[in-house]
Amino acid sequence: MRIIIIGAGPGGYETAVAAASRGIEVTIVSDGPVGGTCLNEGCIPTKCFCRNAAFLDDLSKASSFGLENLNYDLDFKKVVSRKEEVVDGLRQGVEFLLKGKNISLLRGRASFKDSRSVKVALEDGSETEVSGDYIIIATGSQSAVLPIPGAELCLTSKEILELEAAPQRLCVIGAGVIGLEFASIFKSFGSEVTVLEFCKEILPRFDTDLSKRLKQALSKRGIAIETSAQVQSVEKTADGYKVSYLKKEQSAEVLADKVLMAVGRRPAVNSLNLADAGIEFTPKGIAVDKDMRTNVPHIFAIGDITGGYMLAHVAVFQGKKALSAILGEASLVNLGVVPAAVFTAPEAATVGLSEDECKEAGIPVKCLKSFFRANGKAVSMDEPEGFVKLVVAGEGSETPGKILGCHLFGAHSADLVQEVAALMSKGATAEELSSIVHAHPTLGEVILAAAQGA
């Protein structure tokens, strides 16, 4: 058997090194760095740098701790330095792992010639067709940007990880996931921080009760957050960026030394040649089944592409997922039960439904909380912002008692939340969690007072 996969994301190339290890001729065809989006202009570039927000944050408030006369100052080149060294590091790592037996790795951007066939234009110029039994594709998603004057003159999210200096002052477009991580490292590192967001709160997509309680959190760091702002648009100036936008029909604007452009991201289909293979698509993504399958019975697409949830680990086990239905074999990887955190400080994460959700759907719910000032560990970690909302199934329900989703943020809140999600992957009840003896003091204790409250 041989499969072809388009893409060397977390998707594509976890993807391939299972199919490898099960016996099955494998090319994978990677239109640039191999890692993806998420190592060489994502997730990781953008840990480093919240890891060295995180670094001056404690810094500003040594002195509580005991640290008097501390003197120091914030060399960028540094962190863009180690921020590349960590990339680089994991990018070997990655290039190992497709050196692997049964791998072959083509470095060049693949289109299809027909539904058997890839045509891929290698990176030295030449041309080279590959045909395979099965095709997954996998090559993810691109930067979204609005379309208004002046749109070419702001930062995309690759972009501002290049920067060689933090800007002054920097208004960033839109407060998703991408938008509210970069305000709030860069306010860490000094900057003047203005967030521009159409929408009536921040994290649109995220329960109500957290997106409010982060906004106040980032608001009380002094990050000025304005929502229903309509961007109208970005002009060079003498004294740098004018963006300009609405709000309750009045109009304002924001000066800035930088503008980053974060209104999410779009899939990556037009350069594929989708049509002629016959596969169906429109600007919002792939059509996939629950298997990940086209309508094309041997072709699969998974992670950005299909325009559901743009997260790399979503990407890796849906080509889990992929791979079992062209095995022949039963998957138990639940896509229905996906966290995801945003690496704001204090960071935020959610799995499952939210209340507004849970309403619209006419599912009866309660709803438990607990506050990280109430924690032990976390008082004395100096970490007293933040909350845990338990959305549980309520009486009427099918399933009296059921997580149903949570909601929180505060000190870990990324790494809190895959306690929940690995219950409810299980159908847990919120009196079965608050059962769980936990650790004390931990900050794990947070999520056991809320399912206390049932």
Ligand code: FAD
Second form
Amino acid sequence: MRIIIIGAGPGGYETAVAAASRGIEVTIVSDGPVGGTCLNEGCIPTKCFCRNAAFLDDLSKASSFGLENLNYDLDFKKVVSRKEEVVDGLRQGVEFLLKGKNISLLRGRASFKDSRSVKVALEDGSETEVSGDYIIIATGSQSAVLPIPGAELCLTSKEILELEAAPQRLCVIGAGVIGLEFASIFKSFGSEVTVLEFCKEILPRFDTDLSKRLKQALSKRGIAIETSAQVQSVEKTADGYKVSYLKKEQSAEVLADKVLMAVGRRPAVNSLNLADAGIEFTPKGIAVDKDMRTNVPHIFAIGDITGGYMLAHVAVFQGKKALSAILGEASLVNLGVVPAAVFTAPEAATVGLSEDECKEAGIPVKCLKSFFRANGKAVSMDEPEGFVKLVVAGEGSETPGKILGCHLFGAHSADLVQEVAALMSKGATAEELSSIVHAHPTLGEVILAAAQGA
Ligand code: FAD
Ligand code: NAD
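Given the form predicted alone above, produce the structure of the same protein in the form predicted together with the ligand.
Below is the whole assembly, all chains and molecules, this chain first.
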């Protein structure tokens, strides 16, 4: 069997390696560095910056830990070069994997010739054609740009990672995941940060309780956040960039040395010539069924290109689904339970339904909460800020007691949410969670404490 995979981001390259290990001949085509957005300009470089930011945050509290008279300067060039070293090292790892048995990597831009064959414009200027029994599209997404005057003056999430110095004043348009992660990072780097968000709350797709509390925590750190702010234009002035916005029909403006536009990402559907292969798509992505199959039975699509959750781990597990379908095997992957994290300081994380979503769906729920300030480990780490909210099916629902969602912020939330995700994927109740022995003292006890309210 031969499979063509277009795109070598986490969805594409992990699926390629898994397919090759099953004896399938794989050709993977990539028009960018292997590892895709995640490795080269997304998850990994931002998390390198997050580590620097956390280091600085800790140093700023050194005195309360008995460390006096510390003297240090932030060498921003080193921050950037460390990030590049990490990315280069991991990219070499992916390149090595793609040199494995049964895989051939073509560097170039792919587009469909028809539903069975793909043309590839190779990096050296020549063109080749490949065909396979199955084709998996994993071409990811690109930054969205607001149609406003001066949009071209703004940085994207890729460009902000290439700065040579932290700006004195940073304005971030969009309080989604990308906007808040960079706002939090650059605040720690010493920038004055203002975030402008169109919706009433930050992270509009998250549980409102979580969004409100995280906003308070970020504001307390000195990040200025304006919600219900509709950005109108960006203009270059003698005193930096002027970002004009409307709030409650009043005009207002922010002056900044750099402006980051982080208003979402769009599936990269345009370059693929999808129509010639008869593949149905919209600007929101390629439509797929539960096995990640498009309307053309031997063509699958995975990851950001499908326009669902734009998360690296989702791309990878969608790839596993597609591969199982191709091999005619049952899949254990449950794409109904997807944890996600926001690497701000403090971190936030979420899995499952929010309280608001349950209300909209008419599901009666009980919300169980607990707070980091009552957790011995959190307090001893000097990380007392944070909360956990378990959304549990209430009396009168089809499955009383079942955990439907978990929303939290506080130290290591990204790791903590995993326990609840594991239990949710097995359909566990809050009472079952509360009966699991948790080690003491651990942050995991915050989740236990919430469940004990069941
Ligand atoms: P991508 O990683 O986008 O890879 C697609 C690849 O396809 C690219 O290499 C591209 O060059 C190639 N390609 C596109 N078109 C063609 C073509 N026609 N021919 C050949 N090749 C083509 N997610 C998380 O889960 N956790 C995080 O912490 C996180 N942080 C992020 C931070 C930032 C700043 C950004 C921008 C994103 C972040 N994400 C994070 C999201 C994550 O990066 C994406 O969800 C993930 O990379 C999607 O994987 P993918 O395989 O679908 O596509
Ligand atoms: P997003 O959809 O999360 O957030 C975009 C934000 O911009 C929203 O809050 C939206 O209301 C706001 N916005 C839209 N138009 C606006 C306007 N005119 N003025 C002001 N605000 C406006 O998108 P993102 O933050 O760009 O991230 C893109 C994708 O990347 C997400 O799907 C996310 O899951 C993924 N990502 C994940 C991680 C992670 O897992 N830690 C990190 C970064 C990115």
